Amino acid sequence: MKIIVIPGDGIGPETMSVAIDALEIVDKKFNLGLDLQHDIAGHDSLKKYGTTIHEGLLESVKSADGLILGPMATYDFKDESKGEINPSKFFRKSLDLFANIRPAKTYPGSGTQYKPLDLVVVRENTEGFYADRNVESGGSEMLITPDVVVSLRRITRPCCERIARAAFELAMTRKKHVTIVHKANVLRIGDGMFIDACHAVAREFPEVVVDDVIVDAMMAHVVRAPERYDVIVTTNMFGDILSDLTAELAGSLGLAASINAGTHYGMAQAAHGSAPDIAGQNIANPFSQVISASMLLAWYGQRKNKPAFIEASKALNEAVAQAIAAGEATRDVGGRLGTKETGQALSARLLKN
């Protein structure tokens, strides 16, 4: 399996280093034959090439079996004419990575004060309220007058159907329960189409229980009764916000892993930002990057029918859980170690298990 590795900005190089060490261990242990090829994007690329996405990078990623992208300083990149391209958006759009899968799971020992949960947010990734994904050229926010802005949202039935199918297929491997999250009481046409598309796909999965919840109510429900939910499917911006909440309820954004998947390509990416305020201080939680890499292995193993990759993914997940339970983690999840030391402890567990 050829994987392009891009460490990212801010805390990215620190957390990515831990993930790569862990991957190299399971590579040898499970005879995966990983080919990790390192490249750059974001600020490092901007300094070296004058653009955050250098020439040939997309072709390199397309020729690989997967991409691991570190956290990017997306807010810094505002003017594409100056080479300031948002790498996260670029890969999601260029590779048509329509499904952003974000699990949220409580780990014993993480110190969370909230109720236990084990759910997955399945977020549509290519349209919605995101202004940079709605029109062919430029953005879909318009400055009508100096004091008036109009923001457009794009919702299409094909995109609704394919994210719904991803959610129902995932639900079949879990508790067979899908919750549709929407705002159809206000966004009657767009979210109405989303709900209709989800129910149309649901008819292909008669074993799955389906319900739907308005997004603002859902924010309260996952705090009050997270055990009621398993797979949550929703549109782009709602999924972005909701998955940050569920990650924090699970213990920390430092556990917020994700995979961005499409029909042909997959990209592992921690769901948090680049956190420049703590970069270089050896305090960032690397587990979100590790679990994201684990998800990429499982995705590849399922697509290619290679059980060793799925077993390697399970080994990574189990080692992370054991490390958190033992306090061999960063402070945000009840541990006592720095980023580097957390990685060393994780590697020791992987070698011993």
The other form holds:
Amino acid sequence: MKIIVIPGDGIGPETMSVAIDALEIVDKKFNLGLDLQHDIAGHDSLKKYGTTIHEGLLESVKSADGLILGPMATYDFKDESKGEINPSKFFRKSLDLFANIRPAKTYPGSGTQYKPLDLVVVRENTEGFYADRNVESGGSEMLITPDVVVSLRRITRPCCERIARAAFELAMTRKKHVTIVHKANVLRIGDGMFIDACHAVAREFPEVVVDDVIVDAMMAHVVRAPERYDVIVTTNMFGDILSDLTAELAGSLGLAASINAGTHYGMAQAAHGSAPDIAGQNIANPFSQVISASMLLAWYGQRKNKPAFIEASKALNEAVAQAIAAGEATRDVGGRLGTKETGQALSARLLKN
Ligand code: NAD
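Show the form predicted together with nicotinamide-adenine-dinucleotide, please, the one above being the form predicted on its own.
Every chain and every other molecule in the complex is listed next, the one we just looked at coming first.
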């Protein structure tokens, strides 16, 4: 499996280094034959090539079996004409990575004060309110007069149906329960169509129980009674916001793993950003990056019917869970170690397990 690895901005290089060490260990242990090829994007690339996405990078990623993208300092990249392309958007749009799968699971020992949860947010990743990706070219946010801005939201039936199908297929491997999160009381036409499309797909999965919740109420319900939810399917921006909340309820944004999957490509990327407030301090939690990489192995193993990749993914998840329970983790999840030391302890555990 050829994987392009891009460390990203801010805390990216610190957390990615831990993920790479962990991958190299499971590669040997499970005889995976990983070919990790290192590249750059974001600030490193802007400095070196004058653009956040250098020439040839997309082709290189397309020729690989997967991409691990570190967190990007998206907010810094404002002007595409100056080479400041948002790399996360670039890969999601160019590779049509329509399903952003964001699990949130409470790990014993993580010190969270909230109720235990184990759910997955399935977020549509290519349209909705995201003005940088919901039109063929250019952006869909317009300055009409110096004081008037119009931002368009795009919702299409095929995109609703494919994200719904991803959610229902996932639900069949879990508790067979899908919750549709929407704002159809206000966005009647767009979210009305989203709900309709989800129910149409639901008919293909008669064993799955379906309900729906309005997004604002969901923010309260998921805090108060997270045990009610298993797979949550929603549009782009609601999923982006809800998944940060569920990650924090599970213990920390530092556990927020995700995979961005399309029909042909998969990209592992932690759900959080580049965390400039803690970058370079050896305190960032690397587990979001490790679990994201693990999700990519599982995704590949399922597609190619290669059980060793699924076993390797399980081994990584198990080692992370044990590390958190043992306090061999960063402070945000109740541990006592720095990023690097957390990585060393995880490597030792993976070798020993
Ligand atoms: P952020 O997600 O980077 O950080 C939010 C808070 O969570 C911060 O206090 C941070 O210290 C903490 N945090 C994040 N990851 C952590 C980790 N692994 N361990 C411990 N604590 C962690 O959000 P932000 O500060 O609003 O954004 C910073 C930059 O990241 C911005 O440029 C933003 O646009 C970008 N961003 C990128 C992505 C992405 O690449 N997928 C996602 C979100 C934000």
